Amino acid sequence: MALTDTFTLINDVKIPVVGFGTWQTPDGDVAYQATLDALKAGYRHIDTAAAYGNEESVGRAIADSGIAREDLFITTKLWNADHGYTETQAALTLSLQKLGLDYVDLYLIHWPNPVAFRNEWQQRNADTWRAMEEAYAAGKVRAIGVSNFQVHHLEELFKTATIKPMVNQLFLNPSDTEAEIVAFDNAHNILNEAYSPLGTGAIFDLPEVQTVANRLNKTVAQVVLRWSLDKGFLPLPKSTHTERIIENGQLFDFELSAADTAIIDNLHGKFGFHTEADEAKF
């Protein structure tokens, strides 16, 4: 394996098995250079979200970077206040012209039950999925998922959906692997990418994971980061630092032992849980 190496969606586009992230990424010099940085050391996937407010930066990197459009594969998300047909179709055009992109390989949902649509969130993403399956026989998005959806919310989206999601980005990492809604996911052909892979740092603390990492010779990061991609997962490590995004690349080189795998897995719990989306104060 490689990180050009692939996951195949169910509508055939092939997707990147490493993705770099770019959550928490601060918008101009920074965002702009840990992009570039990640697309010159092999990374071909890059998640972004209008949200983040950095898809100016990420798009400035993928244009500087002298890659191939054809050759990447970008996803950006839909906010939470632009749920709704109209609105959906102006908040991807708005991301497009951030981007400096004509499409982007992926459009997401972010969040399934914004607070300011609470008592219509079922209407709201229907329309919102309407737009999103017109952009993508439009030409304008390769594929749309969702992210944060639990079993209800996607059960709640088949009702009118003509076209399922192809992905769904949850906090997936040893302290919550969400299993009800990984298996409700892989049931349904629907791609579980895994935000916060290294949950919110705290695993770099937890002596057990230090010790495998020790013996393979590996950092915290790459073995944890392999975890996911053993577990089925498509991890979106995050950093700003040269080496670092270097390193959270280099995963093909090593195996997790059956030991070594249960005891990533004894972590549940360890440094947090998802956030309920339908509890969410945004």
Ligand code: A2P
Second form
Amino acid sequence: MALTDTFTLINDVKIPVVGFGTWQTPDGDVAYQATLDALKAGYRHIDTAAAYGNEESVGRAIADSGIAREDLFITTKLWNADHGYTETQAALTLSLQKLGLDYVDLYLIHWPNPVAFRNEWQQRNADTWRAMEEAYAAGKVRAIGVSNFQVHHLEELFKTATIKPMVNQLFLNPSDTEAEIVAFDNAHNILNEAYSPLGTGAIFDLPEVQTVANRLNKTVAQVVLRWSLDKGFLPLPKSTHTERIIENGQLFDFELSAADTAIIDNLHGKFGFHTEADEAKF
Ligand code: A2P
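Requested next: the structure of the form predicted in complex with adenosine-2'-5'-diphosphate (A2P) (the form predicted alone having been shown above).
The complete assembly is shown below, putting the previous chain first.
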């Protein structure tokens, strides 16, 4: 396997098996340089969001990389303030403008239940989804999906959707494997993407993974990202350091034994769980 290898979504779109995460990567030089570093290191899949505030810098790096558009896979996400039919159309237009792109490869509803629409989230998601289906038909997005959706959010969406989501991006790492929604997604051919695959850095405080890493002569990050791939997740590691960006892409020259996997599986709950979407304060 390599960074350019792909999973195939239910609509036959190919998605590179590791994505470069940009959450908490500051706009400007940092996001620009990190994205450029990732593309130089061989990543072809970049994950951003309107809410990250760095779409312009990410877009600039994409343009300056010189890599052909069709060889890249770019994801962005609809923020909570923009749930609704016309709101989604406008938000997508703005994201494309900031990224400097004619289309994105994947567009996600970032969260299912914004605090501003807590008494009408079902209708808002239905209206949002209709706009996303139309954007898909119009070729502005090559795939559509969701993020942070639990089973009841998807069941609600299925009542009105004519196209099912192709991806669900979730908080997935050794501390929280979200068994129920992951099984539901798998049963519906929805690919599970893993954000915070390194626990937003918390994994580095645990001695257990270091033991496995030492034995394999790999790093903690590499071992945990390999574990994520082995689970069938698509990890989205974030870093703003060139050497770490390179390191996090070198995942394909070793294997985890059943014993190594069990050590990592045992880290359940060690650094907390996903945010409950229905209780999020945003
Ligand atoms: P930094 O961006 O300063 O390199 P996640 O991908 O789970 O969100 O985790 C990201 C966090 O882990 C960031 O704080 C990032 O720091 C850190 N990180 C990413 N890759 C590595 C690595 N290979 N070694 C050490 N820390 C890393």
